[in-house]
Amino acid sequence: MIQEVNSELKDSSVVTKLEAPVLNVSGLDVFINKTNILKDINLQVPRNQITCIIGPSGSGKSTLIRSINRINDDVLGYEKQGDIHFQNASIFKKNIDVASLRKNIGMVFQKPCVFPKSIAENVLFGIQHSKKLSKIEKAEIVEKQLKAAALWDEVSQRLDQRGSSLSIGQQQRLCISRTLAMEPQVILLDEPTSSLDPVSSRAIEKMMLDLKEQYTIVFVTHNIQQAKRIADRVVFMCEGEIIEQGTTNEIFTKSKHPKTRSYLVDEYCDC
């Protein structure tokens, strides 16, 4: 299998394929109730790398974010022209399996969701409502997914107990292993750490650079130095709109923009 693929390689045509972006955001225009939220947003969303969104409050990121697995449908008064390419098709298109687009594009939130059930039945919530598992594939997926989430050394002496038992910081990872449980390609983040202390703070962003081995991330934080330490780019948005854009060398040592070189020194934006 590996002679196969590095076979395959070696074909220029394979490679470019390969090196497409996951996510590809076109003349993104966003309306909720005929108020323009995002404008003209074009964003390419390279594989197995940290993207990570920034901008000050009321920027239009979690918009953006909640557009690519399309969670804004169900606003009231939401409208939208452009289009978002995952996978180099339409996740806009007719016919499509919104909950197939969301299995493959995961969502962690900025509060922990933790349903009133165990640590284990967390885990499951999603997967099991998707394919039918034996009680050995459920107990492989948990310790799988806790793991991947650097939370099975912490919880594997109680999986049987509440997830609302855990502290805020476990609460998000095991809001996380949840999300990986379903096998996503994509996972978008809304300002997880917001709520956290920093040491919970800084295990979440240290499973982030481990899971982007797998995982393309979409990253949207407020913490200009949290965005330094894990980000493979930087966007950075402004009153619905992206001001600049580039590899995190770039933003942050070489950026061009005045609106971005003033919100990196002062967080503040004189949009």
Ligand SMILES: Nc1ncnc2c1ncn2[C@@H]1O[C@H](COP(=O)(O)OP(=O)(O)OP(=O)(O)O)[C@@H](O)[C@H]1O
Given for the second form:
Amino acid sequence: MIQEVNSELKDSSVVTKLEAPVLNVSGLDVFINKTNILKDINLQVPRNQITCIIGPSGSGKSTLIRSINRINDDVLGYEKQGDIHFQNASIFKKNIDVASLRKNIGMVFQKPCVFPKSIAENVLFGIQHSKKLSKIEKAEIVEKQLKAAALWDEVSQRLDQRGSSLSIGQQQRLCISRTLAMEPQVILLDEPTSSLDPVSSRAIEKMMLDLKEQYTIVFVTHNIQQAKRIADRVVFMCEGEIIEQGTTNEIFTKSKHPKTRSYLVDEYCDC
Amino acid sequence: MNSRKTINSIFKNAVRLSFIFCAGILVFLFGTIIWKGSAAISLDFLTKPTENFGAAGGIVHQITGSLLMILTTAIISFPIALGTAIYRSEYLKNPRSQNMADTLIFSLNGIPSIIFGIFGLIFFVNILGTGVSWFVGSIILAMMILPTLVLSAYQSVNSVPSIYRESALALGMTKWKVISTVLLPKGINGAITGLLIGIARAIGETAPIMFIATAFSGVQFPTTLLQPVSALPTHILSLAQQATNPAALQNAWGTSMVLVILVVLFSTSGLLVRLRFQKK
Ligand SMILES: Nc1ncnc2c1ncn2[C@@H]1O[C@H](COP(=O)(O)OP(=O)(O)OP(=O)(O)O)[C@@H](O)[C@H]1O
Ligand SMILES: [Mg+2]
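Could you drop in the structure for the form predicted in complex with the named molecule? We only have the form predicted alone so far.
Now the complete complex, all chains and molecules, led by this one.
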């Protein structure tokens, strides 16, 4: 068992070195109403891995991932310096198509948000606007992505019912399958399990481990144990800065920074 | 303890009295109109044209004239209000221009209706030389009820939680797609509510249309945009001016009853629409 984990770690670090990171955040500073929210963020996200961002409330985790798909653009008073590269191209380039950037970098929010439509229509909500789909294709996508989000068995008999009739945990998985239907390269998840019960949380964790075969995952969480369970890499943030980052093993067993160590032990950080 | 109880009961009785007073006025008004009006109302009254300056005959052209103007008012104001509401909610992000837009909408709402009438008379009838025209009347009524529609539509667009916008944007939808698929359906609900309330107000207005859109007698259903019509409120005005003639007075009550029924119809359906959408 231990050997298996070790060899997996080795494999992934080899891959990291060979392949350029999918996302590369360099020298990112974010200001909201002139307040410096993120300070000199440097971060590389390797392909087909789960990168967990942990840190206390208000440390800027959401602001960071919301900068990556540029959903923060609409926030009043938002300014940024530095750059983010997605597959070697800057996401802030002048004529970039932000909508198609977001098709490649999907996002799942903290609170599930289903649209007032049926379960099947919710899965198709994004994709049907970017592609013409036949009836058969639609049915295929619905089945495939609900299966990928481990929801199919629970809803296959009631696809025409309203999405809002599902439990909160099921709604969150519905939101995930809606994002998967876009077939993005990267999925950003902002504390997707924080409003869920432990059973639903575990279901989503397990799903993440399956999904990383196909997708690159950036997962924000408050929950240190959760990060330990699913992460390949861990990024620890505090007060708008990255204090330390590394493989899960590095962070949890040989963290160099006293702040990281105190946060991992006490879930508290006096930064 | 005792004094607190007394204060409580005084307060309770005071608010109850206000309520009774309010309900009493309504019952008295409706009661009088129905009591006096129903004597005038008959199938002939509703389906025959006016004779003898309103003292005889029916009010069919007043009913169709009012409905025609109101329908046109609705068609003109609805899209403009929806567009304004969406622009205000989704595109005006800077607080100063938001304030300016709100001030504009509220001051438009505060303008007395007679001013709209005078404006229509000077700008359309005199300067543009349209003459007395029901279509100009509809334009003026549309301006007048625009703020009601805009505010109602704006409130419902703006009350869509931002997580819906963000979720849709995060799925790679363009801003316009988000507006048309997520926000417009919501905004339309609000605009319909506002429309019914605005129309309930517009159909009873006399001042804005009496100089520019209506004639008091001898008017048929219009065949062009630039003809006058007869309308219910202005007909009541002209009948009231012949109040010494009991036949004219009775028809004034009858016309009032028809008008009030239309107003109640529009405003209660506005209320129903609002309740239905609140439930969702
Ligand atoms: N729209 C905004 N306007 C003003 N300040 C903001 C805004 N969004 C975020 N902030 C500030 O930026 C800082 C970082 O917030 P952020 O939401 O990124 O933290 P977080 O790490 O995600 O916290 P949590 O774990 O509670 O979700 C906070 O101090 C917050 O108050
Ligand atoms: Mg957050």
